[in-house]
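Only one chain is given next, in structure tokens, and it is the form predicted on its own.
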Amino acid sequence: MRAVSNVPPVTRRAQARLGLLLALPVAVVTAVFFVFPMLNALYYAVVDFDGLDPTPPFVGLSNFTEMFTDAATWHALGNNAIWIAIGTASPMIIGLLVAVVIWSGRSGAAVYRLLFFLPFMLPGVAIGIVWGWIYDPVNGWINRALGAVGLGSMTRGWLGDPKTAIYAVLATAIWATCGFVTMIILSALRNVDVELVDAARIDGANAAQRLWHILLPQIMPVFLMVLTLTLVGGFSVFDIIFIMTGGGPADATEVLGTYAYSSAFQLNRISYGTVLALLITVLAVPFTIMLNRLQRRLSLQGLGA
């Protein structure tokens, strides 16, 4: 038997109008900052725009075909893969362990929080410039420290050597990101059931077992949120590489972001740079959706902080 609503029609219409009114700002922001830029990007992707011609010729899928047959695209994508693998796993692991250590201790916790979060507060441009000085082959702190401890044979131009450049920039990015991961996970740890941790300790569980079986499951939604942000940053990384190496030497640190920039604004191939930017979006969105759905499912199940 069909259920009859007790809400008067006038009230239902008022609720519907109120719902539309509340959703309007979000709809406007989405249209202005997502829908319109995406449609604009799709337009430039199918024309050959050089930044000057007001009526660029239509080229169809030629830009996409060139992208998939361009060796430089695959090289940049490979560097993105290295960045995503190392630049995601390292700060997540280091940040988690540091957060647990700070959370477990009592003295000086506020000082440690400030010290670890300070790098994340600095602008990426400033970080890139300062670490460029640190890596300087003549006056850099790293080479001077190696020489001071008798390891002068290991000194080199870290950012000028194609074999070490990508990893040197990665180390800088990891240093800058660990503080953010630490602070977010530390905030989540404050909601952990301490009684479960104490019970596991009494039962003989060691620190690694308590972390894996007790702490991590309780903060998993927050952990996945930080993982999503870090992972997406690996796809869209640009500023720190652009400042420190510009994609060099010999394209050793070229990623999709820097390749899209150089194609669009240095070679005046706006359409090809747009296609490369779309590739970054297409690659990042599935991971974001998957991790967000997993985070939402865990939250609904009552797991996590």
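Residue numbers count along the first chain shown, from 1. Note that the rigid core is defined as the largest set of C-alphas that superpose within 1.5 Å between two forms. All figures in this text were calculated on a predicted structure; none of them were measured in a lab. Compared with the form predicted together with its partner chain:
Positional change of Arg293 between the two forms stays under 2 Å at the C-alpha, relative to the superposed core. Annotation: Cα of Ala23 displaced by at least 2 Å between the two forms, core superposition.
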Given for the second form:
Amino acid sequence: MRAVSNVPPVTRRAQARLGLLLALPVAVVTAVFFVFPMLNALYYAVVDFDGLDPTPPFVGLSNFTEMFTDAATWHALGNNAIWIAIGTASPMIIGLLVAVVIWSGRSGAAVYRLLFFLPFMLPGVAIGIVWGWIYDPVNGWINRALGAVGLGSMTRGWLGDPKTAIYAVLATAIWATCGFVTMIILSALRNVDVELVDAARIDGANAAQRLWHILLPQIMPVFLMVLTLTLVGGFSVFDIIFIMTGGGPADATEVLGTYAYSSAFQLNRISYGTVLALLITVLAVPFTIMLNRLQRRLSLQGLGA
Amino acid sequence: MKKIAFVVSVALSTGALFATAACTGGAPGTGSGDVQQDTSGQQEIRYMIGQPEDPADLELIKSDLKTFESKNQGITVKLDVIPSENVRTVLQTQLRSGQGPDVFGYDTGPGFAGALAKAGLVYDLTSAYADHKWPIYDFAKKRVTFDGKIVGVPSQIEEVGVFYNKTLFAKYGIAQPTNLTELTAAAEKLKQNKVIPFAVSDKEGWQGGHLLSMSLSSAVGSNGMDDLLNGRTSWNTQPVVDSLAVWKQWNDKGLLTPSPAAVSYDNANALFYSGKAAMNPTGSWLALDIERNAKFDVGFIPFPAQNGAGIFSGGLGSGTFVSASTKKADASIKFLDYLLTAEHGRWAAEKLQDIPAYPIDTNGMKASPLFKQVLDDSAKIAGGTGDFGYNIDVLTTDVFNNAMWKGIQGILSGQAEPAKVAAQLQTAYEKSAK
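Same protein, different form: I have the form predicted on its own, so give me the form predicted together with its partner chain.
After this comes the whole thing, all chains and molecules, with the earlier chain placed first.
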């Protein structure tokens, strides 16, 4: 049964028009920047486009079939998994601990904030190039330092050794991300109820207990937001790997992002690259939604500072 | 009723969007001759090139364009310089959208200019060749001819071999190697004296193609290379395995730059310039930079064969092309015509050490002994005298090059064996031939 409205039809129509008018900019932006590119990607996924032929042949789902039977995809996905696990957990833990230490400190907080946030302000390309020099097998600082302290046997081509390359790039990414995590968590810690912390201390809770039982629950929504951003970054990681190793040596550091790029732009397989890019999206979205819902639920439960 | 209207409108909108999406594949150039031409008196052509290795070269190119403009009133050239590694992506996107440069520098191989020609994105210069009687060497003309159409002007003859530091060789009493055994012995002696024998880099991957080109060319000769490149011989054969194995053995013995797969081309060159590395296996395009940066005498030899001096891998580097969708075809062809004058050829050789793919008068030309040697060798390539191998990657497809580059990177990083890579090369060759 429909509710009877007292609003005159003329006013209702005017309100509807106004509503449409107000929604139009968002609708246009969504269509142009989301719907159209997504449909475009879906179109390219079902044809065999080489970047040149204006009338690519329709190939149905064969790009998808190839992707799931392609050993290189699974290898890249494995590297993404390493990246997501280590590249998410490390900056979250380091960032949290550094933020708590700075927050607890009495002086020099501004200096430490600046120092830790500085790497995040640098362009990814610059970070990749500079760390590439640091890892250089002949003139790199790491090998020189190891040689200087008598650990010359440990020197190696960090980015050229398939056993260390992915971890060497990861270490750079962690270094670059920690500052961001620190700053956001530090901002959240400013809203923490200090009386609760003091009360816990009086009750005999040690630092780890205070962090786990008092601080973390209060900053949980912010923590989850940073976790979501870092996690999704792990799925779509591209620039730092592309700059530092290009996915090499011989695919040792290949992730879905670099594999999609090389397929599309080095092998002229735009359609296959598109399918790989879609896979990144499909994998990242459920995690994002899940963490977003968790964050919302915690906020509704009154958790969070 | 409203529900039906909503569903229909959503379906129609989606259909329309899909149709629009499908149309974004866009047809750009429709070939030569059917694009409305700009007939205005003052024309500006856009000339796209990859960033030269040395900024000094860019300044020379700019001054050369000024010379062209002064000789061709009414035509100006807008130089568009982009990072070399982005040339392919940027160029293809621009050409496909019909917004490409009028003239551009690009590689001449089937995976590069050949792919553009197949898609109808480059201007057919066959009649321009006939009209202007451009004196390009026949072998070079063949490399820019696809489906019977000449689509470009080859602009550089190159050879791949081994640069070596004569001063360091003399210091350690090493003579110029005349076969592979002597080269290995020389490298071992250099290593004993704490000098990196070979400044080998393979971080970018493409260097691997040159490494194989030089060792394989010397192993099988030009006829053998012809057979491999034309599918008459399998890549999965012992000479290919052995030519790959040379680099693996040297890497295992520590005769190459430590961890070459982590060393960039520029860093390896820097090791050579600084005297930390004694030999640099690369192409003649580096001769000018070596002259500018190295403070010692440099020699350039072919990669030795097992039982002899070996042969250089020679061939064409890049070329200059005109976009099929250019509205300034006449001005663009005038520009090409200028690039092909004997005067310009001599200037390019003297200033940029670019060896044109047409005869130039070298009498009285200022050239270092190193470049003079490169020039003389190149003249033999052009004249068809002497035995020259091939630089593989400019003659093969993307699929093959990808297999070759990754395979050699795998060998140099301990992930692959030469026999496995040779088999992969054959698979890639067969895949490309389909």
